[in-house]
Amino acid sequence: MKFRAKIIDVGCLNHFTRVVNTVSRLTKACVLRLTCDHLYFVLSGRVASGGVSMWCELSQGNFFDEFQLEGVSADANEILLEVAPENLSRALKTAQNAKSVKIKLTKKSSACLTLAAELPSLSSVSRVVTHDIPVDVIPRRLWHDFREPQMPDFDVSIYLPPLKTLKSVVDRMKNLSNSLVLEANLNGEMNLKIDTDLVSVTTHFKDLGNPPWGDDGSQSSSPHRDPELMTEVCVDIRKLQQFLTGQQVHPSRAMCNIVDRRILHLIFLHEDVSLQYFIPALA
């Protein structure tokens, strides 16, 4: 197995850093899946047992000036590594003004991702800061746990309101309740609701629009569904807040799919990055 990559463009470096920072705020550990064309940050929580799942996909050609990979074998040209994204985030922080950043899979006392940042220097001698980030190589027999999650057979898909507004509402509601009901319909309407013994609060959004998933531009899941009918899911408000607080991707499109009373599936899209986050419904 071999992996080495290099980033020279400072815009690409900053963008990659923002993606890693986002991932580091969502999970303490995840799997970094490397292929010839893409990088994936994967959190494979068991939604059925209350865990969140994450799938973040990056096109390597839009970030790296050089990218070389030899996977475990010719027929499985991939490498899967368990990594603490916070360690990668810390290393990238020291490289913000770097002339170049090299990332390489190395073998020290254990497997590492070695990040070497060449920093600007006033002399002719270059300054290089090196970080060894411990990783665990995932054996091939476990790879099936880290494939792209299937798009759930949702009841409603809807574009999200401005994320700053949504985060502000969720932040305030978190002070009043541990759970939140998010409901939406095919008329572009969404409500956020909390209901406790002391207070009931509902925030309404309208004219959000519904993404066209079907080939005919319709929402594919329920073609005969009443557009006014609300679909709802009750989730842990802390998990939703964590997702909204952590994101630094600044998506061009943000939407969510709701499987009635089962799953909230959040999708952020931004040019060369897609981020999916699955929050299970509270029992």
Given for the second form:
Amino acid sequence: MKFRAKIIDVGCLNHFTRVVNTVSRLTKACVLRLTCDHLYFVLSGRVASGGVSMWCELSQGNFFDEFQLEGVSADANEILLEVAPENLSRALKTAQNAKSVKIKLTKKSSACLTLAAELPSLSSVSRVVTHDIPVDVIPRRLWHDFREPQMPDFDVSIYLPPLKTLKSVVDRMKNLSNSLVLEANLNGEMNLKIDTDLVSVTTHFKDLGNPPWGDDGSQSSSPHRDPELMTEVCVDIRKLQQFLTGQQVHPSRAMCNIVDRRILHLIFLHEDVSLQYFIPALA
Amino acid sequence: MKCVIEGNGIKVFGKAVHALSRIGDEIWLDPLEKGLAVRTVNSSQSAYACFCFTPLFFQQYIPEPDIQKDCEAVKCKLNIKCVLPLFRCASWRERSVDKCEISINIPNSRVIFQFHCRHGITKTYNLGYQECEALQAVFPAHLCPNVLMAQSKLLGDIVVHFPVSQEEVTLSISSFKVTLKTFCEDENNCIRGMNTELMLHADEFDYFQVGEDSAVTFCLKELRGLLSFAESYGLSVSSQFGVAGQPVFFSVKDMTLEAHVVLSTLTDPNHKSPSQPVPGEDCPVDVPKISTAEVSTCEGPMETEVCVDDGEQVASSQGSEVFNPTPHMRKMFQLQTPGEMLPRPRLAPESTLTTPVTPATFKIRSLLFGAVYTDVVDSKSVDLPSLACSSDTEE
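For comparison with the form predicted on its own, would you give the structure of this protein in the form predicted in complex with its partner chain?
Whole complex next, starting from this chain.
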């Protein structure tokens, strides 16, 4: 197993750092899946994480100048590592003005991702800072847990309102209730509702637009579905807030799919990064 | 003692106190002829810091007893938690405080901090103090083979790569480069945590002298206070150190003040040089607590010279009584009943010499930086002079 990669461009480095920061705010530990063309940060839905799962896909070529991978075997040319994204975030944080950043898989006393940044210095010789981030190699027999999630059979798919607005609404609602109902229809309308003994608050959004998944999209709703009909899901508000707060990359497209009373599937798309986050409905 | 600090100086003094608070829980005030020394030491006596403010720093500085005002040149210590809040709220301070007057009131055992603010407001804080002997470390920095001097910004840029929670780091020096890396005590901890290493070329330093290739491990956390102080005022920091086990010395200097931090370093367990005392064997760590009165009777004339070649001392200790415990300790050994074994110290990882825990009135103190004297002191001699000894009570 071998892995070496290098980032030279400052813009790419900043972008990569922001993605890693976003991931680090969503989870303490996740799996980094490396293939020849992509990097994935994967969190598989477990009871421990409250059932949320995450799939963050980066196209390697848009970030790395050099990328060499030799996977576990020829037919399984991938490497899966369990890593604490916060460590990666911390290592990248102080390397933002680096001339180059090299990442490679090494073995010190245990498997490590070694990040070496060449920093500008006062002398002709660059300063080199090396961070050894401990990782756990995931054995092949467990790989099935970290496959790309299937698009759920959603009932409604809708674009999200401006993130800033959405975030401030959710922030305020969080102070009042632990659970939030998100409902939307195919008419571009979305409501966020909380309902407690003391107070009920509903925020209405309209003219949001619905993504055209098309015939090959897995829209389970027939064309005869009443566009006014709302489909809803009740989720833990803290998980939604955590997701919205952590965002450091401004997405070019933000949308969500709702499976009636089952799952809230959030999708954030950027040119070279896609982030999917699944929040299960509260029991 | 009475002194008056004006305007900007209050901020500097506050930052100094803040830097000291990163190391110890108490500060020792020592009004000297050449300035006010404010010192601290950490609980395991493995880190010592001293800020010495020269008379230039003050609008007015009177170390001597002023009989009219009932102030005397007394040495005392204060709990740093009492002093820190007085110098917080930087923005408020900058806007409204004109001057700060510090005086020591003997009859009431109070150090008085009086802030004269705008609009005729005066805030007076009376802090109780404990009278004690001066705390100081006499460190022959000139004997250190390795010397580095750098702009505070460089050092700031270096330590930023290490997490604030990181305790120990190892500083290595060789002919052309300097390396700073995280230190982990045992393999298991290393696996879980992140390891960081930074390598710089000698050219980056303003002054670079390698007398002896070495790697010293010390507590970075305790140094950060001085580094951020230096960075606030753009002062350059100089560092002197030797081989593992010998203390490392950091200092900044200005016209109005001089500050230094002395940190003990871990001895290299693999490297046992004959001249270096092995902890737990030759170190006479046990020094009973002596009250001020006893010191004068036991010791006779105070020796101002320490066991150093030409008696050179760090600036802050000049003029101060140097507590030379060597004759002191001899006496104590005589007092011990023959055959009575001195308790062997536990080796705490962050100090070369430990503070063993003993109960009752005779508190056993650890000696700080005893290893420095290996060059000068006869290695067969068991009596290692202490560099810093606070003769006050242990908490």
